[in-house]
Structure formats: structure tokens, C-alpha cells
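The form predicted on its own is given below as one chain in C-alpha cells.
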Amino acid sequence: MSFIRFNKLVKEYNGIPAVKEIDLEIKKGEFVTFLGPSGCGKTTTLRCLSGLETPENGEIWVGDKCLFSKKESINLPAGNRGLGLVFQNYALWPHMTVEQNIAFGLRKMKVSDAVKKEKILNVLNAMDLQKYSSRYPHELSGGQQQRVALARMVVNEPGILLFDEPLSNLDAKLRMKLRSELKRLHRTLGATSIYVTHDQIEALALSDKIVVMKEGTIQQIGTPYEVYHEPVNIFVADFMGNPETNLLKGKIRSADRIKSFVFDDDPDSIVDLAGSVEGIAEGNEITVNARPEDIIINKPDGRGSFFVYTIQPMGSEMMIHLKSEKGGVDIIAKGPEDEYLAIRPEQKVSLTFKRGNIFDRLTGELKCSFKG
């Protein structure tokens, strides 16, 4: 049962479409992330929902309440939509203390001063801000300021939480900590959350559902597992993942029931594909998506058609950059450090793709997936 609905939503700037007839349904209690590169329409869609932007066409519904309808001339003011919104730049009042900033979020609630005081105290404790209650924003770190912005939003206990890249200004360590807090906050409040980011790792870590966007359109809607392991097209496959995935052009070859992949840029280099590959005829021009962690570097025996170009230790993992013998193909593999300790630069190796996706070369659409 959908809770938030976008029907044929259109938003333009100076006649140029930023959101192109989006249809989307979000269930109550879900954590949904709008993910995509800059300019794809994710923030614009969020701002249309919040009432900060007025669409050119379409409808927006929350439950049985229409927030916007071009046809019915409905456009509910932002302050009457019952949504909580946190921005990238915190938007705190500089002349107010932490406690006063949080209290500002309660200004429209018709409750007693005692109830307001209790709510503020509860949210200060929940966000670990008790000892900072009398400080001003300029006396706080970036992470502390962001927690104040979150506290100001949740003190009203809104049913819908909107996040516009709230962690992008923070360092990596703090982002990881606040991701955990956001996920816990979502679960504790039982709210429906919509989160905007261009960070794939953030989307994978937080979401129940990810909406991948490109140039104002929705490319794929799915769970983190689906958009990562079962991308519907080359754009989604390429956008998801860190480090970047391997997108390789070539053809399928069958021999003794083993499916192999022959590269366009180096036909003498061949990689075995693990698992079943269905519906792909030999000679069809395809693109294979093989993520670095899904590439097996077989034991060096001097017979492979690739050589180890560079090795990058990364703590518990190692990144291996490989090249075909004739130099036409570059591949990045990633794996546990203890599995790759014996690998040395310049060694000849053979490769197996244990998992991946096959896309039609012309359309870029998914043909099939394989897994060993």
C-alpha cells in the first residue's frame, strides 16, 4: 500500500525539464534514497514534495491527502505539509543556542511549556547534545551542528523525514557515525524517510529502497541488492560501486559447456564466466559488467593471458590492476589481503568472472546475469 505517491510529476527551470513525468510510490515506514549524479533531478523531486518548489504538472499525494495537483489547482504551502526537512548546510539560527534552535522547531505546536521542555530534553539526550545546549552554532563542530539540525527536525515527530545530502560536508569517519544515527532515528520514530545523495555507499548503507535517477528520469527502483547486483542498464551498473566497476566489450565463446568472454580490444585474451549464461548467442556484441570483488585471480602458473600491472594494499583488502598481454584491456580486481599475498607485479595470471551482468551493446539494457 503506497503512502507517498508522485504521479507524472514535471518540474522545469526556464523551460528546461529537471524532472520528467516521474511516477513513484513509497510505502509507509520505508527509507528511500534518491541517488544519482548532479543535475539528475533528485533534489528537485524532494523540494517539490516539501513545497519549496512548484511543479509544472502532475500530482503529489501523502496518504489520502493531495499536496499538489496541477489539474485541481492544489498547492499546499510548505508549512502545512507536516514534513521534516534537513539541508546540506544545516540552516541553524546563528544568534540562538542549541536549545533555542531546537525549541524553534516547536513554535507551531500547541502544547504547554512543560511538554515542550520535556520534548527538548528528550531529543537532546537522543542526539547526545546535552552538554552543548547553551552553546551557539559557531562554537560547534560540523558533526555537532548537523546533529542539532536533525534534533530540530525530529522534535516535532513528523511522519515524513526529508534529507537533502545532510552528510556531504562532513569527513568520512563522521559520515559513517551519523549514518548509523540516522538509521536508528528512522527506526525509532517509525517515520517514512526520503534521502537525497550522490554517494552510492551511503545509499547502499541506509536504504530499504533506492531510486536511481538520470537526467530527470528514474532508471531503476529496487533494494540495495537489486541495484548493485542486478542493474537494469549500463548507466546503473556504472554508477553503482566504489571502486568503479569493469565494463568490458566483447563476445561470448562456448567450448565444452564452458562459457568464456573474448574481448573486442584483445581477442587473444579470454576470461571464463562462472555459472549459467542464458539467451546469449555466440558472436553477439555485448558488454559485461564485472565488479572488482567478483573477479577471481587464479593461481599464477605462467599460462594466463593477463599480467599484474600494479598492487595497492588497502588494509584488509588489496586492489589489483591487471592488463591483457597486448595491453588492450584494463581490469581492476579486489579481494581479501590474505588471498592475494602471493601475487606479485608482472606475474601472468588467468581470470574468472564469478558473477556479473551482460548488457546489449546497442540498447545498454540488461540481457541476463550470471553467478557461479
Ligand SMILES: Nc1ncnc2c1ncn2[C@@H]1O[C@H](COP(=O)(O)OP(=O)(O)O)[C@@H](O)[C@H]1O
The other form holds:
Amino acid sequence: MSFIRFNKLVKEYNGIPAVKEIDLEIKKGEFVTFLGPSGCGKTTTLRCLSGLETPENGEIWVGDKCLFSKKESINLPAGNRGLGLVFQNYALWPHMTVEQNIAFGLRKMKVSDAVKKEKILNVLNAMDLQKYSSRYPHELSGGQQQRVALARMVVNEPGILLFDEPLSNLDAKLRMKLRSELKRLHRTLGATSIYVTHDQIEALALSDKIVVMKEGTIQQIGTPYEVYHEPVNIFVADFMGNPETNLLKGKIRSADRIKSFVFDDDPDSIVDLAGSVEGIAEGNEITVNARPEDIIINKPDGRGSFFVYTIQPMGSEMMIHLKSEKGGVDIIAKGPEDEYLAIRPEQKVSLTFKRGNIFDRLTGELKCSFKG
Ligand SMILES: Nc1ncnc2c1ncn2[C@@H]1O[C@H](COP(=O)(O)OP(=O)(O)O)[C@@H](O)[C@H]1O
Ligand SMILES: [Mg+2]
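With the form predicted on its own in hand, show me what the form predicted in complex with the ligand looks like.
The complete assembly is shown below, putting the previous chain first.
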């Protein structure tokens, strides 16, 4: 059963579409992320839901309540939609203490002062802000200020939480910590959350469901596992993954039962593909997606059509840059340090892709996934 529904949502700015006929259903209690590059329409979609923007067309529903319908001329004011919203730039009242800022969020709630007091205390505890309750915003770090902004949103207990890149102005360490707190908050409140980010790591870490967007359209809706391992097209494959994934042009060659991949940019170089590759004819123009962690560097035996270009230790892992013999193909492999102990620069090696996806190069669409 869907809870939030977008039907053919269209939003234009000066006649230029920012969101193009989006259809989306979100279940109650889900944590859903809008993920995509800057300018793809994430914020616009969220603002349409919250009532800060008026769409050109389509419908938005929450449960059996219609928030917006072009056809029915319905457009509920933002204040009546019962949604909480936190932006990238937290706007706290500078002349109010932490406690007063949070209390401000409760001003419209028709409950006794004692109940309000208790709610504020609970949220101060949940966000680990007890110590700071009487401080002013300028006496807090960026992370603490953002926690206050989050506290002010959740104290109202909105059934739906909307986040627009709430962590992107914070340093990496703090981002990690608040990410964990957000996930807990979502669970304890049992609220439905929509979270906008361009950071795929954040999306993978937080979401039940990821909506990958590009140029005002939805490319894929799936679990973190699905968008990472079964991307529906080259765009999604490319957008996911850090370090960048390997997208390689070539063709399939079948010898015995083993499927090999021949590179367009260096036809003398081949790799083996693990698992079964079905439905791809030899000679089909394809692009293979092989993530750095899915590339096996076989034990060096003096043969193989790749060589080790550089080795970069990264703490517990190593990143190996490989080049095809004639230099036309670059591949990045990544793995635990001990897996690569025998690897030396300039060594000739053969490679196996233990997992990956095959895309039709013309349409960019997924043809099959393989896994050894
Ligand atoms: N107020 C506005 N006026 C004109 N164009 C806008 C406005 N807001 C957003 N846009 C345009 O709409 C598109 C989508 O923007 P946005 O939803 O903010 O992207 P995202 O949040 O994914 O980075 C972009 O091309 C952006 O330039
Ligand atoms: Mg945005």
C-alpha cells in the first residue's frame, strides 16, 4: 500500500521542465532517498510535495488526502500539509536559545505547557543536546546547530520527514555521526522519510529505497542492493560507486563454455567473465560494468594481457591501476591488502570479472548481470 504518491508530476521554471511527469509511490514508514547529480530535480520534487512550489501538472497524494491536483484545482497550503522539512542551510533563530528554538516548533501545538516541556526534553535527549539547551546558535558548532534544526523538526512529530541535503555542509566525520543518528531517529519515530542527496554513499547507507534521478526523470527505483548491483542502465551504473566503476566497451567471445570479453580499444586483450552470461550474441556492441571490488587479478604467471600500472595502498585496502598491453584500456581494481601482496608494478596479469552487468551500448539499457 502506497502512502505518498506522485502522479505525472510536472514542474517547470520559465517554460523549462525541472521535473518531467514523475510517477512515484512511497510506503508508510519507508526511508526513501532522491539521488542524482546537481540540477536533476531532487529539491524541486521535494518542494512540490511540501507546498513550497506549485507544479504545472499532475497530482500529489498523502494517504487519501490530495495535496495537489491540477485537474481538480487543489493546492493545499504548505502549513496544512503536516510535513517536517530540514534544509541544507539550517535557519535557527539567532536570538533564541536551543530550547527556545525547539519550543518554537511547538508553538502551534495545542497541548499543555507541561506536555510541551516533556516533548522538548525528549528530543533534546534523543539528539544529544541536553548540555546545550540554554546556549545560543552562535555558541554551537555547525553539527550541533544542524542537530538543533533536526530536533526542531521532529519535536512536532510530523508523520513525514523531508530532508534536503541536511548533512552536506558538515565535515566528513560529523556527517557519518549524524547519518547514524538520522537512521535511528527515523526508526524510533516510525515516520516516513524522504531524503535528498547527491552523495551515493549517504543514499546507500540510509535508504530502504533509492530513487535515482537524471534531468527531471526517474531512472531507477530500487533497494540499495538493486541500484548498486543491478543498475537498469549505464547512467545508474556510472553514478553509483566510489572509486568510479569500470565501464568498458567491447564484445563477447565464447570459447568452450567460458565467456570472455574482448575490448574494442585493445582487441588483443581479453578477460574472463564469471558465472553465466545469457542472451548476448558474439559481436553485439556492449558495455560491461565491473566494479573495482569485483575484479580478480589472477596469480601472476607471466602471461595475461594486462599489466600493473600503479599500486596505491589505502590503509586496509589497495587500489590497483591496470592497463591493457597496448595501453588502450584502463581498469581500476580494489581489494583487501592481503589479496594483493604478490602484486608488483609492471607485472603481466590476467583478469577475471567475478561480477558485473552487461549493457546494450546503443540504448544504454541492462541486458544481463553475471556473478561467479
Ligand atoms: N527557482 C528557480 N528558478 C529557475 N530555475 C530553477 C529554480 N529552482 C530550480 N531550478 C532549475 O530546475 C532544475 C532542477 O533544480 P533542483 O531541483 O534544485 O535540482 P537538484 O536539487 O537535483 O540539484 C535545475 O535545472 C535548476 O536550475
Ligand atoms: Mg537540491
